[in-house]
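The chain below stands alone and is given in structure tokens; this is the form predicted alone.
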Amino acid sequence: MVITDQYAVIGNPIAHSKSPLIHAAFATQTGQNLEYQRILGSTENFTTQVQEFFARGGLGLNITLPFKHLAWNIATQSSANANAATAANTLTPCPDGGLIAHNTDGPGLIRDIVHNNHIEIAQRKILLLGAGGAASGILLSLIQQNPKQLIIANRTQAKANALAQRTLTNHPELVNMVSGIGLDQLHDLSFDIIINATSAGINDTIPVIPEHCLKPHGVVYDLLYADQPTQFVKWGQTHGARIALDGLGMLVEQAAEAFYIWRGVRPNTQVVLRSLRG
């Protein structure tokens, strides 16, 4: 009898998740024998649900909203990206029974921006909108690309400052690169790349930013994705963006990073991305 390796994604809500489709495609492409399911998570029972999944022989778990911080908290070991974000989107079991936390969001974003779309981040001025979990999950990876400047802007300036200061505590050498401001302080600034890490688009809105924030022929990237262009992608298209992207590429690339952690095989993401776009 052939035993099928078990993986899953846990979140709430979860029915909309494309992760099972993505990982099934990766498995078929690379000849891996695995099954990947959705788990509807509960805040009250999250730790128990995770423990039970691995106790049943589960080999890997993806974490989505709103459980990424909880997942990082219950892990016994963490990667640098997970620690920087204080959040995990991927868990693997330790031989001793503990859990290892990973965060593949940042590497997934960079692969989509730099490798898939050939957009240079080094020495560019970057605006990161939002200071919550999504922003913290990608911040370290963005910094590692050596931008000229990275400004975190949030409706509540204190949150932007806190995220910037947390980064500078661990990397004081970045004091001239990273800073946090309020959205109302953007009036005299412009950027090569603007990344939307807020959840405003879920409610069909976008952060209020000045029209001149985007430099001519700049790039906008929305971490959210949808079957139609998101509101932020539309904003970029109407404000002279050379490239305006949603987060579907990041979704596929972060999944590929998790797949590589679990299986030691890197799938061809372009085939899967074309299928989802189609």
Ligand code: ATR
Contents of the next structure:
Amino acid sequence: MVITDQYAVIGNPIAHSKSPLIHAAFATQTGQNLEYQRILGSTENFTTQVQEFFARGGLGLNITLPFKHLAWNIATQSSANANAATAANTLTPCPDGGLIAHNTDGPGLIRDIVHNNHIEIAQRKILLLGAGGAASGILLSLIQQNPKQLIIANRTQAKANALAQRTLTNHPELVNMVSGIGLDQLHDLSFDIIINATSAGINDTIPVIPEHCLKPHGVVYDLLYADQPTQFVKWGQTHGARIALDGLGMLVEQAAEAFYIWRGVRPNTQVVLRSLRG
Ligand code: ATR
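Could the form predicted in complex with the ligand be given as well, to go with the form predicted alone?
Time for the whole complex; same chain goes first.
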């Protein structure tokens, strides 16, 4: 009997996840024979669920909220991106029985911004809103693009400071590039690119930032996505943004990075993105 290669996404909630659709489209497009399921994760049994999946011969897992940190914790090896984020969105099995943690969120975001939308990050002033899991997941990838400045601004300033400090501990040479401030300290500052990595959008709201925070013809990017323009995309559109993007492109690109890790093939993401935008 031929057993089809098994992949899955685990999270809680999980019913809404578009990952099975995206990976099925990648597989069809590239002629790869695989199955990709959803698994409803349990906080009490997450580790066992992951171990059982791989013990049954599973070849790769995507991890979504709220298990990304835990997934990184249970892995025996980790990529630089996963370590920087202290979180994993992709797990692969090691030949010795352990697990390797990857984090493709940052590379997915960069691919969407720089490659798909032709937006330069190098030498630009970047504002990263939020200092939670989503922000720390993309920080290293943003820094690697060599922006002129990267300010992390958070409602709770101490968390922005802590995230900046953690980065500077690992990369002391970035002291003039990276810093953390409170949202209430943004008054005289303006940026070429503003990235919303807060979870405010879940409540259909946005972080409170000054009117002139975005430079004329700047770019806003919301990690959140929805069928309609998100509140932050709308903020960009009404504040002179040249481009205002939601996070659907990043979702497809982070999936493509995982697909590449698993299958060694790069799918055409634009076809899939267009069909999701429908
Ligand atoms: P995630 O994994 O989505 O990043 P998280 O780790 O809980 O979730 O972090 C949520 C982030 O969104 C935090 O930076 C949070 O700010 P605080 O640290 O001050 O809580 C930010 N956030 C959530 N709602 C917000 C709002 N209405 N305005 C501004 N920031 C908000």
